[in-house]
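Just the one chain here, laid out as structure tokens, in the form predicted on its own.
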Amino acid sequence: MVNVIGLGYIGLPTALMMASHGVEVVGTDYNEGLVATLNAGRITFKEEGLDDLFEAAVASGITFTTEYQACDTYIVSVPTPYDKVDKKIDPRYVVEAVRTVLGVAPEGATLVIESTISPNTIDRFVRPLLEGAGRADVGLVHAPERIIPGNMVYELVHNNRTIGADDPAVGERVAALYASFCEGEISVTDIRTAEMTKVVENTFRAVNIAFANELAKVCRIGGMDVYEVIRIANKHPRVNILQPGPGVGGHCIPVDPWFLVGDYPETANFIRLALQTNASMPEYVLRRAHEAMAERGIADLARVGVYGLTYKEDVDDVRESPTLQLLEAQAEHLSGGAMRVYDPWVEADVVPNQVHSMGEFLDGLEMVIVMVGHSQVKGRPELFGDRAIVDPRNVMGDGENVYKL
């Protein structure tokens, strides 16, 4: 049996995965409320797929509770946060589910942490409390979760996947455990080598989105249309710039790379700048609203309508939202009314002037920043009739009334 310690974003979908391919899974979350809801039969964030995933895995006979369970195999996919000051790993989630753990798992276990962690978290939090419970027995495995919100049915089938252990062996029956339902490669290697991957995949991205960022700034200045010059540099055969946008959200890329700066402050000079760039975007499109505003004759922010607060597009995640970003530097540097904001894929009140349909949101608004390309809007600017369009993730198309960053 395996216990899957983490309900959340990628503990459940990573849970209802193996259920529904014949591996015996119980859930377990201390939060009841949502342990509640899945018994209920609920899923507990909108994605696509997940309901037909969830409707197989509980036909499997998958269960839910708050208790940890006596089994063979432990999965923990809890939140990493880092912190904002000294950018290091918080590792206190996974240390408080680990030494629960401990506190149930039979002799012979296997401990797999699929959070997302620096290199040598295990080294330093996790195996000095099993070595402090004198559970050397305890197989210990790190296999980094890779999917994406909005797309994470099907990348928990068909992206590669690593596992990192001290004993191959156990690396060997942990990737067997995960092809019951992963097409992808299986890569099984060392627990620190596994760590550092997934931590380096993310900073990679992270790096190549601020050079588009820094290259929107440039262009900018110089007078050049950054989407043209990337759709021309783009092909080159060896060249493949993302695009810029409004700033990056979400658990991965915001957050997994301040662990290297955290742990490597003196060396991780160009990922530390690459992330200050992505960083500085919210309050970039917020200045360049702010000219827009001035160029339509636009005195009061509560003209002014934001839509989207999800960090991407057509799922309901607002971590590290760009979105929630830009309403903090609006608070902070501009006064004259508070911008109206809405999300058709966010039910909940997650912020204040927050609507909740169309009609509402653009009732007397003059200008729209448009900080996430939801399928509802993208490609449509006759959805804002002749209101000014800040655009900074490019989807509104071209206008004399689209302002693009």
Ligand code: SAJ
The other form holds:
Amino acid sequence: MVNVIGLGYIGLPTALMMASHGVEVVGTDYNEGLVATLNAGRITFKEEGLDDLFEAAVASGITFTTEYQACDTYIVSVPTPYDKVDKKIDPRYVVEAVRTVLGVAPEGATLVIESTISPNTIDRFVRPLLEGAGRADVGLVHAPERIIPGNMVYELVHNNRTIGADDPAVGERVAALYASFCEGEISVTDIRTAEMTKVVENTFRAVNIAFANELAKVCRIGGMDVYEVIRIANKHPRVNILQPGPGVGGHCIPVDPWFLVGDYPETANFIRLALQTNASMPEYVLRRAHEAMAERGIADLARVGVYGLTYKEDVDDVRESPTLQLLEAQAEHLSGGAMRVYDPWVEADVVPNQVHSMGEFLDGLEMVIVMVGHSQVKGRPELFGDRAIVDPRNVMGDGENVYKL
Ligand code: SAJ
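Please could you give me the other form, the form predicted together with the ligand, since above is the form predicted on its own?
Let us now look at the entire complex, which starts with that chain.
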């Protein structure tokens, strides 16, 4: 039996996927409300294909509880925030989960950490717990997740995976467990390499996006179309530049690279600069919006609306979202009314001046900043009538009322 600890964005789909492929799974989360919701037959976040997967897993007998189970394999997928000041990982949830697992795990159990962790986290924070508890019998594994929100269910099945283990035989056993549903290639390696590859993958993406964002700024100054430049440069067989945008959000790309900067502050300078470049984008969008307001003679921020609160299109996750960063910067720099905010994917009230329908949002607006290219608006500038559109995602076409990055 597998006990998945932490039923969030990664733990839940993983637990459901295993269960629906014939593995006996119990999902555990300390959040009673979340467990009650799942037990009432409702999933806890929106994701393509998750409803069907949930149904299949329930039909296969998955159960949800707040209790840790006695079983042969544990998969820990709890959050790993980072300390915003010293940029280092905060391992408290992993530590707590491992401690609790060790209290119930039978002899010879396998403990898989799926949460994203910085290189050496297992040596520094997890291994000492096992040693302290005299549990050399527990097989330690790191199996970092790789699935992208918006396409999680597909990627769980099709992505390649990494399994880092102290004991290669334990690694192969865990690889076989993941192979119950994973059709990608599974590389078995040691734990530190697995830790590092995960952070390196997200750092690669952060650096590539930072490059695109810097190009956008250069092209604006030079009077060039950055999208055309990138489109054509990418025709080169060895060039693959990502897209510039209003900033980088989510719980991964703007967070994980800081683990390297935090641990190697003297050395990881290039990575730090990339992160700073990405973090500068919401304020850059605000400056563009200001230019557009001046050009259009719009003085009152109450006439300006921000469309999109999530960190990217067609997800409901607002963590570290560029819009939240933009609103923070606005509060610091601008006065004269407050911008209205709308996101069809976000039902809860997350920020002041948030409205919950497109009609209410557009009423009396003269300008819209499209921070997220949800399918609702992508390629449909007519939805905004003759209002000015600030379009840092390049999803609204080329009208004369459209202001790009
Ligand atoms: N973004 C851009 N330009 C781009 C691509 C993305 O500005 O060309 C922005 C997005 O709008 C968003 C942010 O970057 O604000 C991050 O979004 P994302 O779609 O690039 O990535 P995530 O955070 O949803 O998922 C990433 C993925 N990592 C990689 O592709 C290397 C995913 O595979 C990981 O599993 C996930 O991080 C994670 O949990 O680590």
